[in-house]
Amino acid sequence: MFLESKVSIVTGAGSGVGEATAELFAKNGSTVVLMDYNRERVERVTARLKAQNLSTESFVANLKNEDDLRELVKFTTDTFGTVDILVNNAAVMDAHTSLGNVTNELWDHVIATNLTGAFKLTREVLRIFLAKGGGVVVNVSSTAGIRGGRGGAAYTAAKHGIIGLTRNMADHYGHRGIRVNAIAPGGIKSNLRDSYGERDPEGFARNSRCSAMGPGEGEPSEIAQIALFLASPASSIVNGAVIVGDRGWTIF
């Protein structure tokens, strides 16, 4: 029970990596608030976990709505007293769109969801961590956060930004008992691709050069295991790190 008596918030918990992470955390003793924008999905997952006598609650929120994020944190503290762990997992794709084809609307949507939402929610939770002298943030970035040919311009910029935010926060708050680390998954079997929309032919053709060399997709549960390690005391010496989970894709 690596997370016994801990209270966690997991975003994008209605499916994929978020769902797997919420379940694994709950099975390891954490009370988990599952946040997602899709009510049907997140309530279905929460009901499934409750049926296993796991301590979970759902919360519907939009990462682009700052009031929603404040309410999410308030709900968590009002219901469970505190927040110990935040997993910023929720994200959308950008259809591999090359910069010249990126509209203002697409850029704003991807950056607001994948980067600004994580920043605002983390800032809200940080106040709690600082008041009690500790906490853990696990940010889910991507191999697109460490390479240039794994996604479109907006997605790549956002995921690079998540890693920059991770490292800066780890440096500024590590001495206050707050650890912040990131995961960079490669291809994962999830419904994240549902947010593609129509693929940008130019960008997709460029990204397909490296995709063809990919060693195969991972399972959401495999990324959840990395998140558990980073959230638990087992990684007490790890701060500001980026752990790549891509079956060795970024080796070449």
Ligand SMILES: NC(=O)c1ccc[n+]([C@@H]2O[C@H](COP(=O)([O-])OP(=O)(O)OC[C@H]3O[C@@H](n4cnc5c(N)ncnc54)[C@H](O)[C@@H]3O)[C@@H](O)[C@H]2O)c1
Contents of the next structure:
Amino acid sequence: MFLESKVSIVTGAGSGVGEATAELFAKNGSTVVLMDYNRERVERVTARLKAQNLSTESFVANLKNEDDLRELVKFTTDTFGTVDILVNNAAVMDAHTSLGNVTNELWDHVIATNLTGAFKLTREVLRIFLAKGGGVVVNVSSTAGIRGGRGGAAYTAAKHGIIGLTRNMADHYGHRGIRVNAIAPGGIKSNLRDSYGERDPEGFARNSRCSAMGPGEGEPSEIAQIALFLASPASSIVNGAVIVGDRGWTIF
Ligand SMILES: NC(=O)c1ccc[n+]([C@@H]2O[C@H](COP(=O)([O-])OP(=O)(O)OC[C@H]3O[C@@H](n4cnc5c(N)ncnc54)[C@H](O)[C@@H]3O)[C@@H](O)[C@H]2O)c1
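Switch from the form predicted alone to the form predicted together with the ligand and give that structure.
Expanding to the full complex; the earlier chain stays at the top.
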């Protein structure tokens, strides 16, 4: 039990990495608020966890709606008293679209979801962390956040941005007891493919070069284990780090 009596918020907890992280956190003693904009998915996952007597609640919210994010934090503090851990996990993919083919709508959608949403939610939670002198943020980036050929322009920019946010916050708030780290997963089995329609042929052809060299997809539960380490006191010395979970895909 690494997270005994902690209160966590996990975004995008209706599927994939977020679902696995919420489950692992709850099994390690944390109360978990599972946030997702897909009501059916997040309520199904929460019911499954509740059936195991795990302390969980679902909250339907859209990362693109700032009021939703305020309500999420209010719900969590009203119901469970505080927030100790925030996992910024929810995101959408961008159809591997090369910059010349990126519409304003696609850019705004991906940046608003994957970067601005995490920024606004973290800012909301930070007030609580500062008031009590501690807290942990785990940001889920991607190998697209450390390399140029793993996604389209908007996804790559957003995932690099999340790492910048991680390092800046770690530097500015580490001395106040707040740790902020990121995970950069490689290919993971999940429903992320559902988040976009037809692939951009130009961008997908470029990205396929490295996909062909990929070591195979990982399980969401493997990324959840990294999140657990980063959320727990076992990583007390780790702040501003990016832990890559890709079976060595970005090494060669
Ligand atoms: N699957 C991969 O290969 C892979 C690789 C690298 C990084 N990642 C990252 O892992 C994280 C989790 O993705 P996943 O692979 O589990 O995908 P997923 O699609 O299975 O899960 C993402 C969840 O986020 C939710 N979501 C999307 N937009 C939202 C919004 N605006 N508001 C609230 N919820 C929203 C979805 O409903 C979904 O349940 C993401 O940050 C993704 O970029 C995934």
